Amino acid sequence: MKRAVHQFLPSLAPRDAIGSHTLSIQRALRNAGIESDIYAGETHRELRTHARSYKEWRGGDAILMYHAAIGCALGDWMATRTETLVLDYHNITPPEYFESWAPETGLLLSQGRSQLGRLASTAALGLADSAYNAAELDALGCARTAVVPIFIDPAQWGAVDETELRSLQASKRGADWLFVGRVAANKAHHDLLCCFAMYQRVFDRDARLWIVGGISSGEYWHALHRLAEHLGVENNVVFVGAVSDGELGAYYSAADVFVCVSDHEGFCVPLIEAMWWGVPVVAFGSSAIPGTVGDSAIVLPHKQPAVVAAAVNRVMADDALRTNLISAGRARVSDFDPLRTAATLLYELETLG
């Protein structure tokens, strides 16, 4: 490949999946000796030298690729350029999940699938996350798409807050529930609080459940709050919040099964991060799940919260089935390689000369 490919998205920001994503296609590019420079619509103050704003670009003879993941100016500057366009998409979620709790999310994930629809037909090569989010590109007429998965770096995984772990261990009860997102409609947590009460109830009484990510809505967060106490699980349920890498590592090293029940996840990096960390998963089988945790987890093909907490049960009392998902879940983060994804960008980048 002889042209330079430079990459353009809405934000860049620390201890972002699609900002590390970008940050690792921008060092397999220029490790392959493809000119490559990132431009962003905001860039964080830690990665400042990292990007320039997109309104420096002057233009030339070069391949640009857009991240689609909100909507933004950056998304209609990128409908008016004549450039070769490669699409990243990374996944919007689908307005409505906001509309009650945070209105003006909505209106920007709105705005996203309006220019996501313009952008997908005049792409000359769309990337997809996932086989989920590929088939929405060729819905919209993409001419050409291939999926290649968010880069995924295990090394960057590996530390833990010993503090934090042993404060953790000590005050273990019962069984420990791990979920990692943030806290926004789409990922369900009113539905996992009631799959958590339906096992405490029935299998644990001393189980606790943590919910680790930021907040996207307060109105959410509230309501999550006012439910948790409805359902009688206030003392055992811990809404942690954002938090460190090391924090983070050491929730995934304390909890004993991670529960996702995420109505709409266009990937879900948490789901492999439990993986590495050898916590088996349990998730409702929607949108991209299924085909991010392969034969590596119990997916459910529904979410009443007697079968996840049925299933939840069982990897608690089944030391061979533990033992097979947690083996299988090990061997599905190979599948995520860095040099694996990498090679196939490039592949298909390669296509357009």
Second form
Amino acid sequence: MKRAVHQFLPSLAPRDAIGSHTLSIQRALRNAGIESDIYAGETHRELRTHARSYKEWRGGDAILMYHAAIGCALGDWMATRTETLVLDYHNITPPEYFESWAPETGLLLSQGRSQLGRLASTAALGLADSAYNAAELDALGCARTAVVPIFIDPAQWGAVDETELRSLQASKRGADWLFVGRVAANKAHHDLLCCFAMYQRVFDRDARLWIVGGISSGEYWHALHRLAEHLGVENNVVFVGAVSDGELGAYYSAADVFVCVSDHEGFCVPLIEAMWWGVPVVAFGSSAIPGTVGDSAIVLPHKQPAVVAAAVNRVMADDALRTNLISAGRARVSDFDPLRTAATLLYELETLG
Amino acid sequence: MAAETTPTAAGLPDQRQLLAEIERDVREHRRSGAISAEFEAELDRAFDEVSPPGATGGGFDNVVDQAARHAIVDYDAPTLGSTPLRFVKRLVKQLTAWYLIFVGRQLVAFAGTTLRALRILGGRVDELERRTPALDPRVQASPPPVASDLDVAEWIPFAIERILQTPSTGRVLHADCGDGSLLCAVTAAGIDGYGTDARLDAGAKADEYAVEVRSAEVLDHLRTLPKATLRGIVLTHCVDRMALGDQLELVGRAADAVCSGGIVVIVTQSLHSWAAGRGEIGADLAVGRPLSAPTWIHLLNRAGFVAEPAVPGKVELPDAVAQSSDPAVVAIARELFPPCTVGIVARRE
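Having seen the form predicted on its own, can you show the form predicted together with the partner chain?
What follows is the whole complex; the chain from before opens it.
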């Protein structure tokens, strides 16, 4: 194998799944004695020492690994390169989820998908977080694809914010639902609110829902607040926003159930995080979600609010099921052991000769 | 209820059984009134009601209205910030206002003209829809019957016999399973079957008979299934009320869902029988209508199935005719009293 594998990505940012994944790959490659640098379209100031601008790449005998995400100039630039290309695909949200709420993001996603199509047909290898993503690469004509999960390393998550945890626990009166993810229409927070409203009305008046994650579309965010008021659940729903690692740990530690009714996920790291923290998962089986959770969660074939609410109630009322889901979840997390992921990645890169 | 669930080796209950129990729990809550149809309907439309026009895909006109909102250029850029920054922003704003307004007006003019062209195009599409009954919102607004008066009883042995001849891997789906009578017989024959039916009360009998029924329209359900997972699909009722486009999609989805060697069984009403059951007005205004057996066979063969010749259903003849041995009477009766139903079986290649 070539002794240099350099990574290229549109944006390197802290507390971001692709950013963390890129840094983990760099560690794994360097530990294996392979030269590895990171080149980005944009780099957050916290990580300025970790990456260079892609415009500084001077060429050489190396494999270039491109993390396909949103459309950008880097994507077009990658298509002009003649070095061996490895495409690492984390999925690009279909633009239609953004066209109504953030048209400018929708356009960038369309551009990203167009660039992906061009790159997939020229890549020597397509790496995908999930079988779902691999199937997309196959359909785009990628010569060879392999599933290499996203790097998930709980050791990097840090300690729980105990003050936050005590505060959450002190105010507890009923079941506490949690969902973690960007507030964007493809995550279907609006459906989650409806499911929660049903649960609160039928099963538990004191239940709470914590929605954790940064905002991708302000208009969608405002619509969710109006929806919570419309449904009469505004006092039981907390739009937490973006949080630190310690605060995130507190929310996972305090939650009774992680509920995901997202319409589109390429992998969904929070599902694995929830299982690591011992939170039972109830999820709608869309896109890559069934592949991520395996048999360790309740995966629903649809997301009628009544059915989701009843599933959560079952998890809350059935101690044996709850215990088994927690232990199965923890076993599932071990499938994503970073050492195993690193070995799979290196094996696939070795095959490029 | 928890005790009913059979644990797997990993200690977790069988997902399928667990889901069936959850669905049953939901039906019990619906029957008891704890989950009301009004509240479910309210949840269905709640997000549309609080969203900006067009944001939830609420029709062409709403989306064009949304585009019109975005087409207005706001020249009044915010100038917040620290005191020196605010000063600089205001200065830049004043110095460049003439230029931005000059360019902005051209953009607004372009957007306005484009939107006008879109509205003209929309009007033409409306005209086309008015001439295409299945697309006309007025026709779709009149709800079709969720099930026809088709009695599947005579077809139960036929369906079971054909399913038993297929490879035993995978489940059998009965779409629009109604009271679950066919499903019960399928399950009693040792076949792993389940049903779908969109009617809220369709699961009542299912609970009584302990069969699995999911609350879903067949196309919605088939869209979520992985490829080549079903042993067979039995299609009744829904095939007689779907619009042509949906019937075509149904065949394609069935071809995706059924495994190699699996089958599709279609039991459909004859057009004559279907029309007689609706009356002239009901038949004329119906969104969808049954296809003839040769058409189903053509579509199935084109989708990767190998269809057998259609099997006519029983014919109810007046006693005098039924008992006649006169060949002429029998021949005339065949013309006057065609079978009300037809069965079609197609095997996936």
